[in-house]
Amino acid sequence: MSAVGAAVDREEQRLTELDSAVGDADHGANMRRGLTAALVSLEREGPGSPGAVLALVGRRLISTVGGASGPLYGTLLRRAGKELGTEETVDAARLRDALRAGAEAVAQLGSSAPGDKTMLDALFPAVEALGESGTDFAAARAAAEEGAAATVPMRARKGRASYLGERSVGHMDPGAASSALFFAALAETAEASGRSA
């Protein structure tokens, strides 16, 4: 999660610029504030399992990030954490399955699907690209980035951007962009630890 926090720190301005075109120009700042608070909580509470880490970060995002981003990212991580349970270690395939469950929970919460110009356009392709073993993190990063780029020509059908109608076309969805950062950080962490495919 520290790699995700660092990525959002670096890209805060870009996320805010993306959100200024189709939202209320606070996605970068909101995500940075939420992840900063989450990292402080992780340091203080020291959860004992990967599932507990994700659940704690999800709770902190819900409590500190305004708008839709907090509940959506919070749901993603809390559901993934619940899927992982309390085991101290999990393998990559279980992490993939947990992230898929998290993405499905986000879809249910937002009554949305890939193609609606939301974070799901990056999340679902990335999860599937992790592959059978769940270790193809480089492919997941590429799929998430491609999914985020694919939102540019889409017309938003959900969220605040949908109010813009045709004017939402031509802009990358900021949630898809931050989701791509999430998988980029996961890939970087896996590469650094020698666990990438």
The other form holds:
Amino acid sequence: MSAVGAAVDREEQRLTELDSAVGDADHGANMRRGLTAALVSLEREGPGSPGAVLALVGRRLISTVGGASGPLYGTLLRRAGKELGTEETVDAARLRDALRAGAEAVAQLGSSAPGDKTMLDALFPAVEALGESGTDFAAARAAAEEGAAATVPMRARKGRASYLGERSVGHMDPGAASSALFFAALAETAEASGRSA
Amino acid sequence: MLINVPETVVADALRGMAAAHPELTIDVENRVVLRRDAPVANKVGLVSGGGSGHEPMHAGFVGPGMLDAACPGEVFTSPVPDQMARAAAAVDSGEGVLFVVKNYTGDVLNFDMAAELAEDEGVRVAKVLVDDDVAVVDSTHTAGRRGTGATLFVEKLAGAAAEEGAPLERVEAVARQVVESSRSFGVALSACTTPAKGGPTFDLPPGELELGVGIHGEPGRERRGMMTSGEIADAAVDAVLEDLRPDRPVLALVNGMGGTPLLELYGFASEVHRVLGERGVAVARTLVGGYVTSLDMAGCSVTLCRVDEELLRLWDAPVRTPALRWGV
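Okay, that one was the form predicted on its own. Can I see the form predicted together with its partner chain too?
Every component of the complex follows; first up is the chain already shown.
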């Protein structure tokens, strides 16, 4: 999670620039505010299992980010955390299944599907690219980045960008971009630790 | 910009508001603005909220005859569920609470989550979604029409019903009637400046205007060369009437977007009256001013609400808030 926080810190400006084209220029700032609060909570509460970590971060994002990204990212992580339960160690395949359940919860909450030019266009391909074993982190990172890039020519059907209609075409979706950062951080962490994230 | 740092803009404003309006209770840390006498016995509570940057909406509409509580989010970012749930608990007298929600994805999601939290605490919650902006085609290809100026009408009229002691179902029904009877159209002459970005949110060269803008500085339907006030009134009112087709008198809100002076707004209001007269629409009441703004954006919007005698009576009912005040 701290790698995600660092990635968002680093890329805040870019996320905000992307949001400036199709939204209201604050996606980077909002995500940074939420992740900073989440990291403080992790430090303070020291949750005992990977599932508890994800659930806590999810709850904090819901209670600090606001906008659409707060509930959507919060639901992604909270649902994934719930799927993992309270076990102290989690293998990669379970993490993949939990992230898939999280992505499905996001789709349901936003009544959205891939192709709508949202974070789902990066999330779903990345989860699938994790593969049978759930360990293909590099492939997931690449799939998320491709998924984000694929939102550029799309016309937004959900969220504030949908109000732009045709004028949303030609801009990357900020939520897909931040989702790609999430998988990039996961890949970096996996590389650094040899396996678990 | 007249700010310290972007991070404290909302809290700084709330502290100033508390200083200027001792008749409100302002919880700066949790970002809840309350009527000082909340919860009012035997009265349905009205709670609204949304991103900051639209002042005086919503905090400026808190007081007798209108909202019981407002929850300001970050600039142009919906508040979080904890704020609304806290507000609902603070204003609930046992008669239930109505959430007035503008139709933006973030507001809808956060208010939905807040309603769950509040209901877990035993508060009866009803929600009404305001979606009045005719510049957005309401289809499966958008998130639906945006909520803009009609929010003021909903909060005033449902607020008056609640103040009279109407039950939750009735207050909700009034709010829905107002939503169904109201449509808006906005025009920007300049982009707005958000504190976080420090520059214009979209690029609008001088001498051009953007028709069909929302209240977040998001670009609109169409860009044109500069028009006269009268030409803008023709375009805005016709866009609203195309959708609303009123067979009754209307309330008219001639709203400034934050960076347009009253001199220009009153001039524009006279043009709006001219167009409505030419189209055979009677105007029952007119409100002119910057009420639902978009930071420093220059521009205006027109909202019309088709009213019957009952809605007109609720409009004239006393209201005492920082930004809207009459009959008391």
